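Just the one chain here, the form predicted alone, laid out as structure tokens.
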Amino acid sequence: MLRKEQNDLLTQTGPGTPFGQMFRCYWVPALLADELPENECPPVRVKLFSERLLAFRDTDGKYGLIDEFCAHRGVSLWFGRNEEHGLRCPYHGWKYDTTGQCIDVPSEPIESGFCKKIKLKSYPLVKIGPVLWTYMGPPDKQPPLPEWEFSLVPPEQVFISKRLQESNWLQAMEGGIDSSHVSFLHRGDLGSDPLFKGAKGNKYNLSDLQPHFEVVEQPGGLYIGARRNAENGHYYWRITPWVMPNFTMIPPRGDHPMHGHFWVPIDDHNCWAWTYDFHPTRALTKEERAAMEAGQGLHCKYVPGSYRPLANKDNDYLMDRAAQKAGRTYSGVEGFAIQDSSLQESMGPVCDRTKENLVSTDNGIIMARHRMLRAAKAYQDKGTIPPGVDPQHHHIRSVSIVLPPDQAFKDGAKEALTRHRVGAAQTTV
């Protein structure tokens, strides 16, 4: 368990909070590129780390992420006109460029230079693959751009979605590094979901409900190994890399696409659950892409016109007790994503970790918390750049592998866990 002050530190990410300051050291996904599909398209509201912002794309295709509110009278610039290289407030015509600089105040004479004194807070917004990324920390400490493999493969090899999760980011992330729940919560879907079924590793998940966990540190975070029994006294290992503070890659199954998550705080009670699927050596098939678009695998169906899941807390996640009793779904909730979010949201907006009773299968979660607490203290006390900021820390892979009983996963899977080049084949069972 954590003490209350430790839980508060890790879950509070607004401006001025210790962990919020550290979180701003990283490039984070802000928008799907398709949300700003063309020059001078409508602006989009963005809320990250409890800051209300606005994203837009100007006449020349430049991206901007600026304070949502006009510096004049506080009007939301979401109502603004995207025209002639800037966003113009419809109230009194004040106009801003993609850097937040005011470039026109119609009521003031140009020679006064008044508009040059007005500048909104702004952050860089950069397209890498199908995602627009932002960095919200000090400009003089802006790190190099991220180098996650899913963002670097050809577009036909990747699919990315996001969904609103109505809980704090930390309990969502901790679910992502917990391999033991798969044998229970998701057991009904391993053999039926088109993006999971048929993999040999599935039978090991379903036949051994007592995984043994081993966790080792790596430069960007942790490698979390879950060991289950396989044939001939060998062990089936599923090794999940966690890169600070919010990236995971789920171990692959057969030749299915690799996948994983980012959990990005919106505020202290909500987060974006970003999900990527990619195959390192081939294009996604029409069937795979159709399944992802239909909300299968780790994706979901939406309330029309939003990124809120169609199955949500207001409709009890479309719980089907008959399906639960019959064993068609173990929890009665359909789909990996909603099975996870339903239980994580059930903990409340912010989980009270002072009441936990952790066991050996929670070692990955325990070590991740300790790593984050150490990093936050080092950043606060000494300004030490935290793990995961360096793009070299992004050159990792998840792995599923069968190893002999006398071989530790950190040795037997050492080469497979490091991405030596984009597009190399994954190590999978």
Second form
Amino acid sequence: MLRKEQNDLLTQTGPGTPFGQMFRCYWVPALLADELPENECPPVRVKLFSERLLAFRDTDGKYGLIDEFCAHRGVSLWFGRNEEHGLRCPYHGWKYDTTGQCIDVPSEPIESGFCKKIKLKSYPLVKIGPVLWTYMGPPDKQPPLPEWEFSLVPPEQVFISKRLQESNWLQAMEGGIDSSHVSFLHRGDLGSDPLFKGAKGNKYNLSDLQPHFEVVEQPGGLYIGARRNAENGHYYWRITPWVMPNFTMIPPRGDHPMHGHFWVPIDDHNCWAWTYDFHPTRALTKEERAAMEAGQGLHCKYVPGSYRPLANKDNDYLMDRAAQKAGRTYSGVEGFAIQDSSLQESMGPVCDRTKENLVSTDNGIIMARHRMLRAAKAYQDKGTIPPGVDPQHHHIRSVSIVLPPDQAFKDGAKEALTRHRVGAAQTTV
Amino acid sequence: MLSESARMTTAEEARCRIDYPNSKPRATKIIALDPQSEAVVKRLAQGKWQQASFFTSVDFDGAPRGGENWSMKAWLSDLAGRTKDLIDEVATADLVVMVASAGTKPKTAGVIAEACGVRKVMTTALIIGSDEHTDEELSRTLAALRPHAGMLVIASDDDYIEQMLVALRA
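Write the structure block of the form predicted together with the partner chain for the protein whose form predicted alone appears above.
First the chain shown before, then all remaining chains and molecules of the complex.
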């Protein structure tokens, strides 16, 4: 459990909140690059950390992420005209460049220099791989660009999607580091989903329902190791790195693509669940890409024209009690992503952690909270840059491996847990 | 019309959750496995806890035996210096937390774990002081504890133990 004030601290990320200030130290995914597919394309509304913003791509291909509302009368610039190196408000013609600088106020003489006095708040927006990233912290503390492997491999090796999750970011993220739920909630899919089935490791997952855990701190966050019995007294380890505050990489299965998540607060009641799949050494096959586009694996189907899952709370997540009873799905909900989101949204917009009863196998979650609380305090008290900001902390890998019983995963998988080179083969069972 | 899930996941509905204690206090026994971890356990014991008991030393008489033929005698010492029978303490525990210092090779963990196994009590082991020891020393402690703990945590700062016990409602 958490005390109320601790729960409030970790779940409130709006402007001026202590955790929101710390969270703004990181580069975060803001939108898919495909959402701004060409120069002068329509602008896109973006809400992050309870801030209403607008993303656009100007005549020269420059990306901008600016305050959504015109400084004149507060009109949404989503209605704006993206033309000739700027976004023009359709109400009175005020025009802004990608930095939020007003570059034209038609009602005022150019000579007056009036427009130079108008500037909207803006944040950098940078394309790395298939994602546009933003940094919303103090400009003088802007860190180097992120170096996550999925965003650095060639485009044919990666697939990325995002979905709206209608809950606070923390309960979504905590699901990602809660390894023990996989053997229950997702057990029906391990043997059937095309992006999971066939791996030898699945056999260990399904035959040992009482995994043992080891939690080890690493510079950027944690390694959470779950071990299950394998042959000859050896252990099958699945090691999940969590990098502060919102990144995980799920241990690989066989030669399937590697995958994981980012969870980014939209506001305190909603977040983006980003899901990436990449293969470090080869292009995704046509079948793999088709499966991902069809919403299999960790991805989902959408309400057409949106990033809201097709199975959502408005239709009770398409709950199928017959499938639940027959064991085709454990919860009656189809697909990894919606199995997670349905339960996490059922907790309410912000989970009340004063009522929870954690058990010792929840130590990964307990440690993650501890590290975030400690980092938020250090940032607030001393301005200490939190773990996970340094791009070196992004050079990590998840691992699945069989080790002798007396070998610690931190030793036996030490090399495999570090990404020494983009494109090196993964360690997987 | 809104679905039931849509109606029930609003902030307004969250406020209608029944407010009552949904669990009984759990008995947690925290045992220091070596002299270095004793100081940490003693400090922890000064806090306010629901049903946590703290022990600082272990003495054994005879080799452990498993299953129904348990005949080993093992003793804990509480903070007042009173001797307690390990089996009796484990029998009344919901969770046993072992605290070990990095670099040690705590033989007593096996005895405690065996007692927990007989009584079907979960075990967690925490390793403290990892920053002061080499990787090799830490690995030795991990290897010694791994067979005996369902959850094994290396904590870089002692504060974590307190946070964990609070989180577990000890």
